[in-house]
Each structure stands twice: as C-alpha cells, then as structure tokens.
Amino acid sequence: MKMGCGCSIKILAGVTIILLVLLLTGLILGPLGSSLLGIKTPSFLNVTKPHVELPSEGIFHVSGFSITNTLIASWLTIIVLIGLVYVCTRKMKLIPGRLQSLAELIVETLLNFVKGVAGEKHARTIFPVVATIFLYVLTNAYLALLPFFGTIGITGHDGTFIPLFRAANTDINLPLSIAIISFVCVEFWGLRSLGFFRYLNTFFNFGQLRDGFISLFKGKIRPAISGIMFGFINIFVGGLEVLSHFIRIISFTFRLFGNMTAGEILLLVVTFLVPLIASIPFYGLELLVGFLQAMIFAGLTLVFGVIALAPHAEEPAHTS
C-alpha cells in the first residue's frame, strides 16, 4: 500500500512538473513573452494570428443559397444527436444496458426538472421543446471545442483561410431562430390552453375601462373618471407586456450569441498569446459556460411557458 501511494505521488509530481515546464515554455517563448523579452518565437510555437469574423463564411453555394460553416456545424450537431439517440435506443430492453441507461438518465433528469417548475399537468406539453433546445444548444457548444473546428478548411478567392466548421452558436442567425421558435411555442401554448380572448385578457384588462363607461352613462362622474383613467393605464401596461414578449426574442438571441462568441474569441487569443497548455483551463470554463447557456435558454423557455399556461392575471368576478 505504501509503495503504491509513493508511486502515485511520484507520477503526480512528474505530471505537475511537465505541465509547469510546458506552461513556462509557452509563456516565455510564445508571442506574449517574445514581445516582452525581445526574443524571436521558435517556429514550433508559431500560432496563426486569430482572425475574428463575426458573419459566418460561405463554403459553397446551392441554387444561390450560401452554405456557411456555421450551417454545416449545425447539421453536424443534428447528425450527432440523431446518431446518439439511435445508438442508445436501437435495442430497448426491460433491463437497460449502459447506453440505454445513459439515455434514460438524461431524459428523466430533464423531465424531472420540467416537472419541478411546470408541475405534472403541464410538464408533458412543455418538455419536448425545452429538452430539444437544451440538448441542441449544449451539443453545439461542446462540438465547437473539438480540435477540427477552426483548423480544417479551404482557401478563399482572396487567399484567406476559411474554416469548414465554426461554432454554430456564434452565428447570430441560429440563436435568433431558436429564440423565435421559443417565442412561437410559448404563445401557442397560451392560446391553446386559454383560448384567444382569455389569453388576450392576460395582457389587456378591459374590465375597469368598461365599468368606467358604464358609470359615465349612469351619471356617476367620479367612478367614471376613475374607471376610465385606470382602464387606459391598464391598456398601456398591457401594451408594454406585449412588447416585453417580443423583446424576449432579442434578449434570448444576443445572450447566447454574445457569450458563445466571446468564449470563442477568448480561446483564440489565449492560444495565440501563450501556446501549448495555457488554454486548457479556458476550455473547462467554456464547458461550464456552454452548459449554463443551454440551461438558461431552456429554463427561460420553460418559465415563460408556465406563465403562458397558468396566467397570473385573472379578471375578478363582479358581485351585484
């Protein structure tokens, strides 16, 4: 036991020393250290200077439609997800194997998360959309950390390098499309659950305005003025509520796009300034950020869906 413990300590110490040597080598001889110390960067540490291009680059065209590197990456995500689902569920058994157990664990965890917020009544309605958004955004983020993203590509007409794969979440069109789907689903759930007029009443409460005009016709001036004034205020507040629903599309889009793009730029800059292993901790950070962004996007869709299905504003009953 003591020999095994001593051997493990030696291995750990050796690995630590190697990592420190690699870190110091990249720090001193890399572009950052070379510029500060006035020495030339060795050829084996030369890293291509990062070129940040916010719009996605076109790889080829089909009938005038540009196939971009982010679109190809999003297709890869779909293929990976479908492939994983097929592999995990192709041989379903009463006593599940490892892959089936993994798939059931993921689905059950997401379903329990949805049930904890939406309750048993609405969970089955909201779950497919929330789970799809979470898995899609998460897989997009994690695939973008693979080595062939940003390194395999073609040469453009002007001689610039165009990567074949680029993180799909860094193309603003993809977060925008998911945000629109989230918005449409939330509004559809509310309309289907409550009906058009009742769902509209969750935004605009015309009760006080109606009572104000009724009081005006009855000659009750003070209640009429109060009812009409507060009725128009309710309509104005309802307009703001409608506007806030559309603003969700913008906030969803730029939250995901901004965080994912910033993470990609951070990795490119760190890898360029300090080559070798300095970027490894930032890859761990991006794993966390990818998970959080997927959870936030799916979680907000879940919360807004619950609010749409169980509105907070109900018109009070009138007593005679």
Second form
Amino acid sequence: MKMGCGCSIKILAGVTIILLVLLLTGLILGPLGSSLLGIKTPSFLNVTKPHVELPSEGIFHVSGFSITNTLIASWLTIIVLIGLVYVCTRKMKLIPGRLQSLAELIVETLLNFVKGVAGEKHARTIFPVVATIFLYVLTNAYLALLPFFGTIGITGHDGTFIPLFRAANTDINLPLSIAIISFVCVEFWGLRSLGFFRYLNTFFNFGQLRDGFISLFKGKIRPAISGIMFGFINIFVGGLEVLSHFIRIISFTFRLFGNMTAGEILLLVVTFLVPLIASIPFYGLELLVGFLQAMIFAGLTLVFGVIALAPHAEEPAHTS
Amino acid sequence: MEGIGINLPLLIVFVINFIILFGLLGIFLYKPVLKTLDERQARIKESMEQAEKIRQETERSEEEIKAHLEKARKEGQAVIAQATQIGERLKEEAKDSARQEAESVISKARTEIQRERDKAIEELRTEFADIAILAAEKVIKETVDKKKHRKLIDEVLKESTPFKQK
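Could you output the structure for the form predicted in complex with the partner chain, given that the previous block was the form predicted on its own?
Complete assembly follows, chain above in first position.
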C-alpha cells in the first residue's frame, strides 16, 4: 500500500476528476440543469422522457394471451436461477468445490435463517417456500438492474416504445401471485398441523359463548349475559383475524410492488434529469432495496408460517 | 383494477411460474444440497463419535498398559527380592559349609598332629630308652640283665612327667 502510494493517489485523483466532470456535465447539460440555466440540452444527453406505465405491456400474443415484458423477465429469472443452480449442484460431493460451496452457502444461510425463527422441527417444512420466495424476488430485482432492462424494445401499435424486459417485480401480478402462494402455504400448514377444527379455533374462540349458554340454561343470568356478550365479541375478533389473513395478501403485494416500482421510477427519473453517472448511487440503493424486499417477503411468510404451524399460547378455555 | 394492471390470466401464469421455479429449485438446489449437508453432518457426527471412541479406547489401553507395567514391575521386584533372598541364603549356606569344613579340617589336622606327636613321643621314648640302656650297659657292664634294665628304665621314664603328659 505504502509503496505504490504516489501512483495510486494520482490514479485516484484522475478518476475523481473524470467522475466530477461527468457529473457536472450531466448536471449542467442534462434536462435538470438546462431547464434551470436555460441552456439547450445537447442531443447526445437527451434521454427520452420516462413514461411510467403501471400495467405491464404485451410484447406478442399467443392465442389471445398476451406475453408481457414482465413475464419474459420472470422467465429470464427462472432460466438464470436454474442455470446457475444446475451448474453449481451438477456434481455434488461430500467435499465441495467452489460452485458447490456457493450453492451450499445460499441454502445453509437460508436454512439457518428459517431454523432461527421456526426451530428445528418445522424448518424443513417451511424452508423450500421461504427460500424460493427469497431467491425469486431477489433475482427479479437484481436482474432488473442490468442495462438491457428497459432499453431493448419494440415499438407498439400507437408508436410508443415497449421495452422487451421490464423488472418482473414491478408488475402487480407477480407480487400478487407470490402473496397468494404465501397465503395458501401458510393456511395449508396451519390446517395440516392442527387439523380443521383446531385451526378454526385459533381464529374463533367459541368457549365463552358456549359457557354463556350453559349458564343461561342453568338459570344464572349474570354469567350468562356476560358469557354470551364476550362470546360474540370473540367471534367478531375471530372475523377480524380471518380478515387480517386476507389483508396480508394485499400488504404483501403492495409492499413489494410499491417499493420496486418506486425504485424503478426513481432510477428512470434520476437518469433522465442528470444523465451520465449520477444514477450510480441509486443503483446501489436499489441493490439494498431489492435484498431488503426479498428478505421481508420471505421473512414475513416465514413468521406467518411459524404462527400457523405452532398454535397460539392461549388455548381455548374449556373450563369456566 | 385495470389502472395498476391486475390481470387474471397473467396472474395465473405467474403462479405457475412460481410453482415451476419452486419445483426446479427443489430438484436442483434444495434436495441435493440438503442431502449433502445432512450427509456431511452425519459423517462429521460419525467421525467425531468414532474419534471419541478411539480416544476412549486409547485411554483404556493406556491404562491397561500402565497396569501391566505396574504388575510387571511388582513381579520383577518380587523376583529380585526372592533372588536376593536365595542368594543370601546360598551365601549363608556356603559360609556355613565352609566353616564346617574348615573346622573339620582343623580338627582332623589337630588329631593328626596329636597322633603324630604321640607317635613321635613314643618313638622318642623308645629310642631314648634304648640309648639309656646302652649308656647304662656301658656304665655297669653286665651287672644287671637286659630285662631288669628295661623294667628299671621304664619305671624311671614313667616317673619322669615331662614326656608323659601333654
């Protein structure tokens, strides 16, 4: 480090100057600076004005079904992910090579994460779903940062530009699909581990209502009234609980969709306003956001799954 | 819902996509890797158990060896002690027998000497008597006969104690 100090400082200074020049050029000559200073933006810096389209756009149609750019991106994600995984786990050995170590690292980290929350008993049940959600969301998010996303495209019927690839997470259907799968898995685990009636019991506590009616038949008016009242309140709370499970789908969907769409729009806008290098930090931010969103989606599925698998601490009271 | 693009067929395709990904990841990632991890864990556990077993065995055999050594040492000591005892005894016996032999030799020698001495004395006495007789004859020529002389001298000699007693 000490030896090549002068040289590396020179290089560092040079790189910094170049970066600054690029940044200033972008800042002054880009749409932001030019509109403020009244200079005309040179054509080579004129990035097309971003137009935000929330629904994904169809690229071509197969017998009435429109293959959208987000669908293509999600296929790309699957191909990349499976290709990578296939290469890594083609020859599994007890003493791992580099690629196998990578695969093991991913699986082991995720498995430990799941084990940490779900415990040894349920980890293997929950793990595949959680890991798949994590890898899918993460790969979708990271692939979307590659340059060919949003740049290569076709011209649509009305003359608008339609990119061939668009971040799959920014199509509401994809977060919704994962949210539905997460919901179905959570409810399935709950039903399977507890059985239908016991699982229903975790929502609705009929105990107090029943006790109330028993008291009524015995002629005890006061406990009967309070029992029946609280019984109905319990049922109402149970209804809210059921509702909250469905609301999870919506919150899952819009959390991911919102974050990813906002990130994409942020990148587009920054790139439009200040062309050249100003968007690089935002790419870093997007890396973080993508990781976080994948983590949150997988983590929440994990937590909901654990709650469904392991019954609540408060068992329905059978004795009055 | 059209505004943000919820689209049922697309949703279904995405669900199918996810299921496909889930299945493929299961086949190509989770199953083999988890299998390998489990296998490795089992192997590590096994080898650690084996190592523990070997360690215990080593300890046990070490103790056995120690016990053997201790036993051998004790035996050796016992043998040495016995040998020393035997040697001591042999020495004592040899000493005793030597002493006895020496004593017997001495006593034999002593009796021999006694015998020799007695013989010498006897011889000397006879010789002396002869000489005396001769001398007496020469002194008193034929006055007394030989037999009488002899008797006389014997009496004298008997009376003269120095030759009689030891």
